[in-house]
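As structure tokens, one chain now follows by itself in the form predicted on its own.
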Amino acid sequence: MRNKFADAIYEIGKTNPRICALVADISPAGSMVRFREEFPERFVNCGVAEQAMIGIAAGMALKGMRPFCYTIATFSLYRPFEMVRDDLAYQNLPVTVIGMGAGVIYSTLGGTHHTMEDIAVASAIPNMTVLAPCDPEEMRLATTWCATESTGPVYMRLGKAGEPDLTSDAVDPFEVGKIRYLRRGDGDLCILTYGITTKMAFDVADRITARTGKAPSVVSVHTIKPLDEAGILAALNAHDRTVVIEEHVPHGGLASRVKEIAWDNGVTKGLRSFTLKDEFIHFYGSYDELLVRHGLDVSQICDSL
């Protein structure tokens, strides 16, 4: 996804001189190198100064630019939180903050690099839109929206690289603020998910189909804020059971919001959630191994359904 993001802003930047890229001590790669080389006046490497990166972006936005701030998620949102809140959101400026490598993808780098609560943090900020595309094509579409249509600040969560195509056969088109059926099942089970866990949701759906003969629906909730409450309520009512899978702590993410919607609307059908644990797990290992420790893997989820 990060490669598609770089491709997207480069292509848009060729015809839109308002697009600019700010990074914080991240070595540009792929199309980001081309952006830097061809538009040096619109590329700023702020170094290890994330607070300054957000402040600079705010100043550029006030002058009519559309900045994208790009670095590892913990450092794009947590470290400069006050600047994101006051410089961007308070003034409702069209700046997109990219959180790269979110969740626990940076497994071996420890808790300082694990972005486990970013959806909750970003969603709590007034005026902030929160996006989490699930594959390179959703990333391209989301980036294009941020560059051309957004009117305020956006936090966009993405993985690293190598994510598979999950949306070429999607039932619904991509639209910010609306859930998107990627696969429509037979009404027994609906899986709500977003971002980097969408591949896991497909694997869970495939295993359940093989085991039971019943095909679950898989829904990309790529817009966490503003959340498509009507769409989620319709999905809850259209299925006998609903499962939320997300690489985020239990509180303040999609699972919490879906439970609120179900409660507020008197939905009494089965509803389960699978999230990261509410703890820092002191374990050194691969990304997949760390997810297993959190209870987020295909076998554990399927065994619980």
Given for the second form:
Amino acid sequence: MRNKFADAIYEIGKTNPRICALVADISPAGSMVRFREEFPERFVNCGVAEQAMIGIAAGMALKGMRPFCYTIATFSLYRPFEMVRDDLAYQNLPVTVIGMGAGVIYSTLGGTHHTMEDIAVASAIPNMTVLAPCDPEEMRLATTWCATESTGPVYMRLGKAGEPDLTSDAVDPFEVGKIRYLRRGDGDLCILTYGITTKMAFDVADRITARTGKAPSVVSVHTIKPLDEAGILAALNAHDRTVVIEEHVPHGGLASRVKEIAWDNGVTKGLRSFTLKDEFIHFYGSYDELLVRHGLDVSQICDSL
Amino acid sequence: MLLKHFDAAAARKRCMTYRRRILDISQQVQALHAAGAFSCLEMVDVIYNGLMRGAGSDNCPDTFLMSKGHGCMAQYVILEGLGVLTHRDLDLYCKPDGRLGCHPDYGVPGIEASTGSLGHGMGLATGMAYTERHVHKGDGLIFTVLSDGELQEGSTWECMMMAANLGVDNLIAFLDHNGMQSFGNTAETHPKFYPIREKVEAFNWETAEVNGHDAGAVFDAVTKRKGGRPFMLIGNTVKGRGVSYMEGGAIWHYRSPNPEEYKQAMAELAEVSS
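Having seen the form predicted on its own, the form predicted in complex with the partner chain:
Let's see the whole complex now, leading with the same chain.
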């Protein structure tokens, strides 16, 4: 995803002179080198100074640019939080903050590098759009939207690397602000998810099909804010059961938003959520092993359904 | 490109009028940060009426942002004088039908960025200056006024480092060094805050230090800068300058004078030159 993001920025930047990239001593490889070499004036490495990165991006946006700020999610959103809120969101500037490697993918780096609350944090800010594409193509479309159509700040959560193609057979096209059926099932179970856990959602769906013969729907909720409330409500009503899977703490993310929608609309169908625990887990193993500790893996989800 | 001549006597007259206007408005509201506006008033006047090219006009290439947002009364009265804000705008300061609050809001005419939380202006100004100079390849100048308290924010130093790294020689910062913050005199509460000038120069900025109430000296220091680097004018000022009982009194950071205090202030106001 990182390198594909760099490719996307480079391609858009070739024809759009307002696109600029600011990084904080962390940069995707691949085409970001080409971007830096071909458009040096539009690439700024702010060093290990994330508050400066966001503030400078805001100043550039006030002078007509459309900056992308890139670093690991904890540092792009948490460290300069007040700059994100005041400089970007309060002034409603078209700046995209990339939260790279969100979730607990940096498993062995420990809790300082885990980003478990970013959706709640970013979604809490007025004017902020929150995106979490699930595969490289969805990321490319989301990046293009940020670069050309968004009118305010965006927080975009990205995985780290190696995400497979999950959308080439999607039922629906990508449209910011709308949920997207990647697979439409038989009305028994709907899985709502976004970003990196979308692959897990497909695996859960496949295992359920193998076990029961039923065909779950898999939905990419790539736009978490503004959330497609009508689309979520329709999904809840169209299925006997709905499950939310997200690599995020239980509160303030998609799971709690879907529960709000269900409650507000008197939905009485089944609704479950599988999330990270509200807990800092001091465990230094692989990413998959850490997810198991959080109760977020295909086997535990399928067994509990 | 900068004006060669600046009429300091006219500036003194303007600033007295501005102080009167600020005191008038203070009688309509509980709080308006008069003291912090008075300390930076001459510097803001020099920026708008001496340094910016065509301030208030649509084709002015230069930008001012008030990093110390709580000093915005100084900016408001000057924008009123330039015809950018209306008399009615200022009369409705902090009122439900108005559009001016205790801190500048982006979108209001003449306000180029929202400030108020300290430590944001240097980043905004650096990004603006970089875009003007290195992306648009223009000659637009970015002026900003910081409080000395803001120099305690780490974000300010991050951005000063970046401004120097990025070679934004079109960034001209003014430090309103009144030496006071909420807890008292900075020299006593945070003695290692000093020296200031050496710290700024260590970040490869060009600096000058003058009496910030001496408009002529402020103008000369800026126009005679060598250039090639970001520039900071350290203006030594007095918080509440111009009203005897406000000078050096921490309470006037926020409070408005009562009617009796207002009368006394208006009676004693005179031209300030140092």
